[in-house]
Amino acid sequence: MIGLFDSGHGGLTIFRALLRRFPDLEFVYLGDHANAPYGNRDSSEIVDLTRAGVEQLYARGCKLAVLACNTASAVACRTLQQDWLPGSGYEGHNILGVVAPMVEAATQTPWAVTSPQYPQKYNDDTIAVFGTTRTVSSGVYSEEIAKRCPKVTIAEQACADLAGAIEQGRAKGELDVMVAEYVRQLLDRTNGKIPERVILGCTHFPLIEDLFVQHLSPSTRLLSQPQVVADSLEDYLVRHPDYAAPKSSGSKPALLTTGNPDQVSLSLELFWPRADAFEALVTKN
């Protein structure tokens, strides 16, 4: 089985993309909604979340957890899979995140490559980043993206509230305003210029995809996360197919939350219409 953990809805953008990848695998799904949102949160609290979350997953019976969140990608994984994940008694278990096949499709390197090669030690294109304000503040796309590309140029845009408008169900054209003012301000930053590359850094935004495409060129390559994660996945589990386990005949992908699931549920239809309703996690040890 295959957890995801997100700190809210916005990993249902990766998860429904997965289950369309991957119809005969075993998904299990949890939101922290308890805890969300975990932009104001400190480092350490976002690991230790995130953390609670995936050992949770483990106890569920998954061996694989994907951190379907752009914070938490930013913020824990890495610590989670060298610092806790080896001593933690979770033999034969893993974690991956939704940072690095990002960062492997924007600089087409692979992840274990981390110094420049040819020929994208000579690229000199604009990559730009649309993310949580956490997620831009981490540096992490930024590091990454520069330790294979040296000679980008890489520009992050924070969209402080765009994520939390988008779950409110605001009106497109309110939606469309803030997504043309934050390219607004990207493009002061590159003095104008388009960028060839653009990365949406937060599982909510393919939800308006199309209206960051009306406001840059039709030139530029967006980069889709939930299209770009399940790419990685797969590749991932061919070869690693032991983490490919089948699903059980009649078996549904389930959705958990550690908060309230009726309250939870009333926003679903955004993010995953006509989706069975949330259910309460009832904590294993």
Second form
Amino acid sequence: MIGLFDSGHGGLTIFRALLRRFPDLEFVYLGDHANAPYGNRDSSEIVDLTRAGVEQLYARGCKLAVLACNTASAVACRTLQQDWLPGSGYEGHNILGVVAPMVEAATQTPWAVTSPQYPQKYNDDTIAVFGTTRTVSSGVYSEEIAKRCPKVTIAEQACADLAGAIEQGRAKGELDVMVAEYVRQLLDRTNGKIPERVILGCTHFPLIEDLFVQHLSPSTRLLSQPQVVADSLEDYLVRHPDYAAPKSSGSKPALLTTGNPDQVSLSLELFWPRADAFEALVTKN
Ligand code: DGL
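Would you generate the structure of this protein in the form predicted in complex with D-glutamic acid, following the form predicted alone above?
Every chain and every other molecule in the complex is listed next, the one we just looked at coming first.
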């Protein structure tokens, strides 16, 4: 079983893409709604909360946990992979994030390659990243892109209130005003240069991708995180088939929440129309 972890609803944009891509595999989703949003939290809190979520997925039989959240991936993924997992007693388990696949797609360079290679070392495009405050302040997108494409100009824009506004179901017009302002701030930073490529580095943003396209330019290539993550996982599972456990016939993907299932299921419609409701996470040791 493969487990997806997110601070709340946003990771469902990734979850749905994975269910479509891998209809025969067993998945479970855990949203940490009790502690959402993560976007403005301290790094150490994000690491602790993410580790607790991953442990719950492991306790349910998942061998692979995908952090379907840019904030958790940017802040906690490497720490958990390198500092926690090896001595945790979860041998044969792994954690993947959603930042690495986006960096690979944006730089056209495999994650394992951490120095500039021809022809990407001569790439002098502008790449924009829109994310939560904590994703942007982690600097991880800039750092990882610059390692592979040192001539690229990277402009990161924190969109402090946007994920929350999407989750609250605010009107499209209101979201449009917010996106326009975040794009304006980004273009201030690039001195008006329209980026060639854009990473929407927050799992909520695919829901309003059209607004970003509208305020950027038709020539800008928007990297679709759900598709990129599905491509990347497909490649990973070919190399690590042990994590690709087939589902038992008829079983439905479970949606678990640390929050109040009745309350969090109310806004599910925005992310996944006609999805089954969330169930309360029963904590396992
Ligand atoms: N899912 C988070 C992300 O992709 C955003 C929501 C939050 O702030 O918790 O960054």
